[in-house]
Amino acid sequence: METLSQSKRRNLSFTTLDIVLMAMLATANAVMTFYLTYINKMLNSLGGPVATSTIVGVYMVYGLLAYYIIRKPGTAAITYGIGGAIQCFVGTTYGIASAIVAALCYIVVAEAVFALTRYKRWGMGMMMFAGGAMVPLWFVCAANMFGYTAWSWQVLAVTLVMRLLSGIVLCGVLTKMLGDMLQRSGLLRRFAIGRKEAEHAPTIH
């Protein structure tokens, strides 16, 4: 007979479907990042670092979306880890170091945020908070790696605010919307998000 602790460990372990989904999202991000490079260059020519900061949230969506769907400790570590590895292999405009450091920053923050909630809060407010929370640590690292420290404090402040808003909206809000849309389509019935919805669905007698 399976004990409660054994059942809990089984529910928290990753299934083959979980791993496939994380790999697919990481791969999709690599493709998206390739095309975002051109948009980033256009924005940079139009408004410099402030303009390019408006889309940083999009780069983080894949890992947060995986967490929202799978809802298991370590999801960010695996998803962002795979994403960073793919970026290293296919190449990135900003260099291999940036791909690795960015992934590590996202992993640390995302894992900490959901651990603090004991993996029980998945509402819009929580996703917005997680999206915004992943911004500052990478911003500090990027500032030192790419020379942002040479900017005036006013530009730095505006850039950080824009990145926070982008993280909240283009990562947090977009993740919640995409996850809920996929869940309603019935594609996620075998993932944690689908099982949670099924548990709370009204029973017709």
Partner chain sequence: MIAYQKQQSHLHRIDPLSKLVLLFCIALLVMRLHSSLGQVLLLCTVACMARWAAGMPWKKQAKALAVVAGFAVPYFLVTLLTVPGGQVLAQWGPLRFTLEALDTAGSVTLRMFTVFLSSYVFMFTTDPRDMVVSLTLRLRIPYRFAFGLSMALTFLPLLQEEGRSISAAHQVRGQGKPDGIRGKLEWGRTFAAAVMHNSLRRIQQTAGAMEAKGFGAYPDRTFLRTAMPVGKGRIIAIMAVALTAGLWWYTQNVNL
Second form
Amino acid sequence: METLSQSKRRNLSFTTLDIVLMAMLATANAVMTFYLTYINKMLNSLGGPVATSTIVGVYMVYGLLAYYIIRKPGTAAITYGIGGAIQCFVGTTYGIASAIVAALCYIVVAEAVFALTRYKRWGMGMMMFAGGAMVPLWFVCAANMFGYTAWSWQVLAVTLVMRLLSGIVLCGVLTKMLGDMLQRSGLLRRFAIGRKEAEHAPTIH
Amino acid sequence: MPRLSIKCTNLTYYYDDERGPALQGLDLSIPEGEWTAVIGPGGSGKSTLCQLLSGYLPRSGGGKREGGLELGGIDPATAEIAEIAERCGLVFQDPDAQLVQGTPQDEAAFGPENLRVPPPEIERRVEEALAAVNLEQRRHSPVRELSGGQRQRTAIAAVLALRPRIVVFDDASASLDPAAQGQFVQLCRKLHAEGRTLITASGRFDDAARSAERVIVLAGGRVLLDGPPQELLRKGRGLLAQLGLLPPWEGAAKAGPGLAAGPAVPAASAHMTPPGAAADSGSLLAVDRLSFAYAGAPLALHETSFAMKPGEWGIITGENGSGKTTLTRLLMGLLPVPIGAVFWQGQDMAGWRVRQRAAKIGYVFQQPEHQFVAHTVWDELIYGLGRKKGRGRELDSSERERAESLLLMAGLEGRRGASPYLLSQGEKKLLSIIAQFVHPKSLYILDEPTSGIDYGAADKILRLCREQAACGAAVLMITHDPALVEGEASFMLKLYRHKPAEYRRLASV
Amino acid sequence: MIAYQKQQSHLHRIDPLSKLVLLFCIALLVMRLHSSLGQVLLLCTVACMARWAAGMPWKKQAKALAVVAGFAVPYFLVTLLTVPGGQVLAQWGPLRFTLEALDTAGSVTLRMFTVFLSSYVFMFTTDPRDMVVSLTLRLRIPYRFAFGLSMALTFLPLLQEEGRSISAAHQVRGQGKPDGIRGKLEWGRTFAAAVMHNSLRRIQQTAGAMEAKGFGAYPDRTFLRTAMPVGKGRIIAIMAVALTAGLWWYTQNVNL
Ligand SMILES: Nc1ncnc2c1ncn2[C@@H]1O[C@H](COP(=O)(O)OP(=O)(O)OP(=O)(O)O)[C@@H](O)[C@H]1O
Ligand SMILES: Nc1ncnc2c1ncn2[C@@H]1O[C@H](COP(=O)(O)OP(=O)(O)OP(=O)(O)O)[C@@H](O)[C@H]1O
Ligand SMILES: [Mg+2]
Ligand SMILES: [Mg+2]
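Could you present the same protein in the form predicted in complex with its partner chain, rather than the form predicted on its own shown above?
Next comes the full complex, this chain leading.
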């Protein structure tokens, strides 16, 4: 018989299934980024980098979604790590260096946020908070890398607010909705998100 | 080394859905080094047993296992990954489900790499494994560009390179051409001679089963017969025939044409296709010197011609990768068709859209999963039937009746609410076929409809074809066992190395 | 989607990690240089490197840069009009072009070109599988995680394939994309759900099949593919770092 601490450790280390899921999400993100380039271009010609800021949230969904499903410490590190690495081969218009730095920024914030709540809270509010929290760090880095710093502070402020909103809605809310939708399909039974449901199920009626 | 025998005690297994057990009270003991063939009709639990042995169930596939299972001292459900991988290698039934690395070479190297085999040794094993399945030439091709049979070979090679002491083949030769099936049996003999424990599962009493030391017949999740093949053939012939495990011509005869019948290399073109088939005005479908190459690859199909009249039944055969699927995908418009090569009642089909073709042609994919579109068996069956009114579909009584009778015939009436993906491989195949026959069409194209299913189910499919042909529809069928259909078909086209090698009119009934 | 091409150029023969160091050096310089002139010089250097060290024809480079142009031009205009400056070059009504703004706009736009081109060179010259091997053998990242990259790369064509095959299935079954916006939306929803469903199924199958072949059995594994020699790459990486540091110091302290 395995002891409690053993089983706990097993629960916290990543299974192959977890890793494959993370890889799949990272791939989906890469494909999405590839096709979003067109929308991005359109937005860009409408309102420059300020307009493209409206959809930055979408680019962060995959890691947060992985966290929401797997719920083990380190999920963001691996998912964004894979995501950043695969962008080295699929490519983004913003370049590999920025893809990697962005991934690092997301990792730091997401891991910190969930560690602070001790991986216990997964409600809508929490996801919105996480989505919003991931924005500023990368914004500061991006501003330096792409030279946004040259803009006036008003433009910078507007851009930051746009990005925050985008992070909260397009990343936080969307992740929660996607996760719950996938969970209903019944194919996530072997992940934490599915198990949580099973634990609560008897207490419902 | 510990003895690696397999021992099941009262082994019972339930899938996650709330149905009865898929396997029930299995008591088996297989000594090390024995070659055991597990046979049984579709849905009898063969794959379930194989996957339990490898630990895939219930580890990755979920479900609930009861009773004991022991594999040389370990229980595959709880053992460490290394312990299982070193003991037991499973070739899954569905090649697509197990190819994860991209090319045959990477696929074959993957297992040994995980088990920390030194690279030079891996290199040797990869070479040997690919040679054993005749795939050296495609060593670096992306897996998704391989034909169905080539993928199955890749899957076999990947497990061979692991060199496990217990080898489990779950219907691994279903989509192989006759020559390769012969080779497969040879390969099994060799593995057996090396002292490995060998388990081969299939839906028929095939050559592998005949060469095995012991045959276990499963039906409905229970062991029905168990014994040496000759003894079963002597004593249980009636039961075997009733289960559809024996070919129809063996009802009374001693031996039918072996699977490896016919020369692998056909004598070239004594009777080639009549050229100018398109000019034949009475034809329903005419193919005139059709050639095709995938992007950046040599010709996959070279100057192929034939014609079909209403009510005709044609067979296409040929080795793995000879272009059969490519040909039918072209006919269906899933690949771009050149102008002036394919005619429907004299009209060039080049510009037709797939949907337009689908109104006239029913198409069954080689891999049944590729054509599933609905979430339940029933929805899958009636997809596209009836007029859409709002969101619900309304079938008229004759359509409903036909759908019901087809469902009954396929033995799926109890599974109408299940997801098509959760059927056994043979059940999937049957579903994909009846879902086409439920629509009245002028031509049905079936890509290997009889591979990997028992003779009983194959017979049902042939009956459907017969019915349709009698009603004036044409049937075009790709198959690796022409012996099953030769008696009734009107012509046979054999492809060899992407070219038509032989065209034969058959005495149709 | 994957730009890698098997060739025998100098950069093709350098290990991925050294190339990444080089790439980051370029990115740092791009950040550091604020004048258009500096950016022009940098872009020229990268273009020459692409041509002669990576064997990428000029035409291919131009095509790659054309992709970014769609971003760069609006970006140029926005910066040109928003950055404050003193030396007015031209003025039409409220629109004012200043020299400073022009310089900044030129620099931020050229930056994008440089960043993209250097990344493209990396993609063009690096076999993804080498990256996986390097990550495990050189950076000592546990192979199970590094393999995430390899899996992601296999899924990439697979996802596209999956989409194509589902679409083909619907068409063969007599229902392609319907006309009308509502029909299209509904169809898109079904389609997306199907792709998602199939991907989840594939995740389970893949994970099971990999474990069946011993994936994760031990903390380490061997590779049939040998790691690329790093000798030359390391020298280049060190040189690049030194050069970058030098330039950085120069721009910071001598020529601001
Ligand atoms: N993943 C699954 N979930 C639920 N039920 C399943 C699943 N896979 C198979 N079944 C059911 O379990 C039974 C046994 O299936 P199994 O795949 O073992 O049959 P089989 O003997 O291999 O058949 P075939 O010759 O068609 O491959 C069938 O009734 C099948 O519908
Ligand atoms: N998408 C593709 N891209 C490139 N080549 C392909 C592709 N699909 C198939 N091929 C190649 O075309 C040839 C014919 O393949 P096809 O699938 O038609 O064979 P097949 O006769 O149906 O074989 P099988 O009996 O194994 O199903 C093969 O050599 C195969 O490798
Ligand atoms: Mg089966
Ligand atoms: Mg085929």
